[in-house]
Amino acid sequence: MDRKLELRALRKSFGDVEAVKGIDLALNRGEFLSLLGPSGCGKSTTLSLIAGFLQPDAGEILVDGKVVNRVSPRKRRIGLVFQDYAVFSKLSVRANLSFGLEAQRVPRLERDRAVAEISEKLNLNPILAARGGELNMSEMQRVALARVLVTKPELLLLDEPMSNLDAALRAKLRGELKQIQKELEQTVLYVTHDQVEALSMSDRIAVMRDGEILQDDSTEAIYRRPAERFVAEFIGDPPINMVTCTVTAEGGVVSVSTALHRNLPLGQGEIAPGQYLLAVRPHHFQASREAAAGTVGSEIRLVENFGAEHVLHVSYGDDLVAVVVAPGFAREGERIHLALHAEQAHLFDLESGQVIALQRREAAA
């Protein structure tokens, strides 16, 4: 049966240095969940406690209801594979990818099959007869995945697998990865700076920084609606647009004015008037070759070429805002129009950074 792993109030202290505060996680059997943040933000210590080579200063690490604080990395029956991967140098491929099974008493027909069933969706199968210490990065990292991967375990803790690989790479074993994920019915806890595997994979995402959880929710939810700042400017790419803005109220009706776009409708609810960010994400700035009603004149300073579609960088008061468009839309120099979709942007408060919650025709997007 595949396992459910919980945290509550885990803890975790290097001197005077607090890596994990306090947090609360859980993961649903067949659940995948990416832990998304910054580097040292706590999240491969977090996965060093559930695995047993750390022990936290408080909380507790339940797999299926039951605590296993102090039960053994070995007796928790976690598959890993973490950034700093081994593969046994003198040993083949083969033989490492049976390494595991034999250790279960698995009988040998059933490791070749389940071997070569791995090799060909890792794409191992030219390399099986090479020793680990003739890899080279992206080989070995594969296989450190593949060693755990085939043993089929009820619960797979991931730290940055696909450091190592090239783009191309990444992106076809993000697909495998999901794949036999989904065809294992495996748990999964993967460890990720990188939103674009975290948003591609995930059932839900955990955004951490400085050894706490910002926001724990769907995927959908982390992209359309950041709870704080700094998740929203974390997911994204292009990144959002933060720009400062005037907020009013009258009549329970939030309006924003900014350096160029006035008295823009956001929503409804209760806020004091003041100053605040506006998060606009590139695609809900609106290009322009002609003036019209809602839009306001600026350059463009820079355009970013990335093939299906370039960045324009676009003068906004004193700051840049970045602005998707089609392929040659316009060129650097040139004066282009710009409308703003204020019910697709998010508010946030300039001190706290938490969002400011209001009430809209259409879910913010």
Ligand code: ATP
The other form holds:
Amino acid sequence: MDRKLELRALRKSFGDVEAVKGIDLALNRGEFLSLLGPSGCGKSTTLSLIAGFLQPDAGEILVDGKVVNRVSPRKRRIGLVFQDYAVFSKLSVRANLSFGLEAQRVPRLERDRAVAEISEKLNLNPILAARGGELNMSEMQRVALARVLVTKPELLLLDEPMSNLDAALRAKLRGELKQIQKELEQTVLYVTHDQVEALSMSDRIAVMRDGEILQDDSTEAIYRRPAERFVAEFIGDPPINMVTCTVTAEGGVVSVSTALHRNLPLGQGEIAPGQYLLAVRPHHFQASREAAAGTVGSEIRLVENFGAEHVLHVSYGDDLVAVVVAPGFAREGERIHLALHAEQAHLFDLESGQVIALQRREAAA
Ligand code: ATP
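Take the protein just shown as the form predicted on its own and give its structure as the form predicted in complex with the named molecule.
Below, the chain from earlier opens the complete complex, with every other chain and molecule after it.
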């Protein structure tokens, strides 16, 4: 396997604060991995350790198979793009692109060839003569990326590069960035607290909390098979519903009962009967106007309009659950009937938040 980055038991503290608590991570050539977690979980510290701006207290960082702990940032062959794009406003786009290569003393002919190549790939030819200060945000981001990519880094680190942009532009740039990454087969480590960014662009996601990586998995597995309650709740919009449930297990068949639904078979497994948390994505409740087998009646408390879909907030015992429906399906105050697709729900331990592994039929998401 062509491994571009490996972190082994990496640690960093600031005084009493353990920002990074011995993490392991590996990134293969051409992969796009997002380090996803809430503010303060240690994402930027991890990135600074990889880039060489900070020294770890313990552990190893390998780039392209070589330990780089003692290698200076400039020599690590890592490209960086931060939230504030480092595009020189007085220089032309062309000069911005050559800047890094000049600093590396790359001969002129080679420099020109590299600039022409990256301009072509990132569609910058029409703006090569424009000054940095004249660019719009979308162009600015492409130039910031191109400035780094032109140096052909082994690894590209992106630290919340879109957080200053409005939602529409972010959506456009997500697609552009992913396309560029795929075309160049560039290995990317992307740091974000935005689960939509992580889900939409990554091959893999490592979810971080309090200096630890809770789950490092394919993007699909992170969404469909969360290993921890925290991961399940951090990923998905509208957020996953968490309802308390009682579990019984007879002859290896695990069933749950919630405030409304009774004896839903979940799968096969060994589990102590008792109280657990059942996590149900809003798409995995099914609402109908008429009662049917497996449905339970309840009242709609609130309807949120998201254009293409509506989210009903429906009474569920003492809680409300979110249920996705087509626009115009029902109104506030009306009663509807809810079925719960238990085979797609997840069971978590109340105390530890760990998932309870069950054998089950693989269901469509
Ligand atoms: P954000 O997205 O808000 O930057 P983050 O996930 O990147 O969050 P870090 O910036 O890596 O998190 O911070 C992790 C922890 O380490 C936090 O508790 C933070 O306060 C602390 N920390 C980070 N840098 C320093 C520093 N230079 N000195 C002291 N504490 C620090």
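For the two forms, the rigid core is made up of the largest set of C-alpha atoms that agree within 1.5 Å on superposition. Residue numbers count along the first chain shown, from 1. Please read these numbers as outputs of a predicted model, since none were measured by experiment.
Superposed on the core, the two forms differ at N125: its CA moves 2 Å or more between the two forms.
For L97, a C-alpha deviation of 2 angstroms or more is recorded between the two forms after rigid-core alignment.
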